[in-house]
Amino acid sequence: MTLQIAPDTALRDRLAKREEAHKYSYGHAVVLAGGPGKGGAARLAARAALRVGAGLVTVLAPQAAMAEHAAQLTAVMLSPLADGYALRGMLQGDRRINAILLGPGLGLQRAREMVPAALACAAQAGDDAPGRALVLDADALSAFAEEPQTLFQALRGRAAVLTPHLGEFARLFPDLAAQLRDGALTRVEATRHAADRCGATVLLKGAETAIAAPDGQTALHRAVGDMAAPWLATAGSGDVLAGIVTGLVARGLSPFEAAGTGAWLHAAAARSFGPGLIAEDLPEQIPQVLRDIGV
C-alpha cells in the first residue's frame, strides 16, 4: 500500500519537545563537508538539521576548510576531520552521535573514503528508532556510480536513507530509471525496487517524491496543484532536504518515517516562503511550519 504523506496528531506529538528533556534527548547529528570553497552545501544541511530539532549538529570538515566554516557557523558546531580512519575513531568513541549525513559538497574522492567508514559504524536496520542512521545524498551517491554494488553491499542491513534526484538515481539504478522514463514502472514502483536492491530507504526527489523502504513500505508526497512548491527549483534546496531528514533521524524517527516527514516539511517550508525563495530561506521557515501544524 502506498501512503500519501500528511501531518497527523501522532507526528505532531513526536516533533514536539518535552519540557524535561535536554539537548542529548534529541540526538547529535554530524554533517561531513568537503574542501575549501565547497562548504556551503554542508552548512545548509547542518542548519536544516538544527532547525528541525536535532539537539546538536556538528560540521566535520578538513583542516584547510575550518576557517571558512568558522566564519559562518554559530549554533552549529565545527570539528576537523582528516580521513576515514579519523571518522571511525570519532564514531566509535562517541555513541551520542546518532545521525550522519554524507554527500552535500563532500567531493567524490572524499566520499569514496568516508562512506564505507561511516557505514561500518551504522546501526542495523529494522528498529523503529535506529541507534545510528546514515543519510547519503549528492556526492555520496555519485561516487559509486561505476560500482553501485559496492555501495549496496555495504548498505544492506544498515539504517540508511538515500536521497537522490532523478539523475543520481539513474547513476545507481540505470535499468530502473530507464523503465521509469519508458512508463514501464511508476515512480513509486521504481523506488520500491531500488530500496529492495540496495537494502536502504530511498527517497526519489521531485514534484512527486516517492519513498520506499526495504521492507516494502512505500509513500508518495505530491507537491502538485494547490500543494505545489515550484520555488524548490533552486540551488541547494536538495541539501536542505537531506539536512531535514538527518535531523529527524537524529531525533529518533525511523529512516522511512524521517524521509516521509522530511519531504512534507521541505515542501511546506517552500510554500510558506513563496516566490523569491533561495535555499538559505528554507531552514528559517521550518519553525513557522511547525507552529502551523500545532507543534
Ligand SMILES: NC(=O)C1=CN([C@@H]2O[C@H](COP(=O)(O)OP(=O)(O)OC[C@H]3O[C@@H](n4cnc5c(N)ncnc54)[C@H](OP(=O)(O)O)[C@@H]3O)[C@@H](O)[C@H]2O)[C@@H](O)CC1
Given for the second form:
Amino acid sequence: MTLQIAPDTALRDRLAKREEAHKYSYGHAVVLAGGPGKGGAARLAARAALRVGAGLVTVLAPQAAMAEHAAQLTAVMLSPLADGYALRGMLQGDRRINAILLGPGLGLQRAREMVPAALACAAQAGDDAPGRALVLDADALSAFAEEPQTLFQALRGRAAVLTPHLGEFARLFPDLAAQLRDGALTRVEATRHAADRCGATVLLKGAETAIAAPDGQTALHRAVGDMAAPWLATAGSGDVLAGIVTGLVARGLSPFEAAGTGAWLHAAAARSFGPGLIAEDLPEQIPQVLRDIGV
Ligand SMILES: NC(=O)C1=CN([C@@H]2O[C@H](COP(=O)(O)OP(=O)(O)OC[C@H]3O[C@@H](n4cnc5c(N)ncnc54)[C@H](OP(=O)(O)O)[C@@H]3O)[C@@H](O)[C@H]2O)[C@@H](O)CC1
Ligand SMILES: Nc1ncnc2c1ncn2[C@@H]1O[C@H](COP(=O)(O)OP(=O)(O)O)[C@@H](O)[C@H]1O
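Now that you have shown the form predicted alone, what about the form predicted in complex with the named molecule?
All chains and molecules follow, beginning with the one already shown.
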C-alpha cells in the first residue's frame, strides 16, 4: 500500500530536539561542491540541511572555489577537498560524518570521481545502528547516464536516496521513463521498479513526488489542489530538497523516512512562503513550518 505523506505526531517528535542533546547528537552532514562559480546549489542545500536540524554541516569544495564559498558561508562550515582519494581519507578518519550529499553544482567529471569514493564509505542499508547515508542528486545522477549499471552496482545495499527530476530519472531509467510517459506505469510503479533496480531509495520529484525503497515500501506526496505548491517551479528548489533530505538522514531518519518527510517539509515551506518564492526562501521558511506543526 502506498503511504500518503502528511504530518503527524510521530513526525513532530522526530523533528524535535532533546533538551539534553548537543550538536553531535544530530549528525554531521557534508555537501560536496564543484568548481568556482558553480557553488550556489551546494550552498542552498547546505543551508537547508542545517535549518532542518543537522548538528553540523560542512561544504567541501575544491581549493579554487574556497574564496567564493568563504564570502558567503557563516553557520555552514567550509573545508577544501581535492579529489576522491582525499574524500576517502576524510571519511575513514571522521566517523561522525554521517550524511553526504553529492550532485548539486558538482559537475559531471567531479561526480564520476566522488560518487564511488563516497559509496565505498557508506553504511549498509538495514544496519541496526544508523550509519552513514548518501543523497545523490543532479550531476551525481547525470554523470552515470552512459553507464547506469556502474552506479547501481556500487549503490546496491548501501543506505542512499536518489532524488531525480524526470529528466534525470530518464537518464538512469530510460525504459521506465518511457513507460511512465506512455501510461503503462504509474509514477509510483515506475519509482518502485527504479528502487528495486538500483537497490536504493528513489524519490522522483514533481508536483506529485513518488518515493520507493528497495524493500518495496512506497509513498506519494501530492502537491496539488489544496496542497499545491507551484512556486516550487524555480531554479534551485530541488537543490534545497536534496539538502533537507540530507539533514534528515544526518539526524538519523532512514533513507525512506527522510525522503518522505523531506518532500512534505519542502512543499510546506513553499506554501508557507507563498507567491514570489525563490530557492533561498525555502530554508528560511523551515522554522515557521516546524513551529506550525508544533515542533
Ligand atoms: N542556483 C544554482 O546554483 C543552481 C544550480 N543548478 C545546478 O545546475 C546543474 C544542472 O541541473 P539542471 O537540472 O538545471 O540541468 P540538467 O541536468 O540538464 O537537467 C535539465 C533537463 O532535464 C529535462 N527535464 C525533464 N523533466 C524535467 C523536470 N521535471 N524538471 C527539470 N528538468 C527536466 C529538461 O530537458 P527537456 O525536457 O527540456 O529536453 C531539462 O532541460 C546541476 O548541478 C544543478 O544542481 C540548478 O539546480 C539550478 C540552480
Ligand atoms: N509545479 C510544481 N508543484 C510542486 N512542486 C514542484 C513543481 N515544480 C517543481 N516542483 C518541485 O520543485 C523541485 C524542483 O527540483 P529540480 O527540478 O531538481 O530543480 P533544480 O535543479 O533547479 O533545483 C522538486 O522538488 C519538484 O518536486
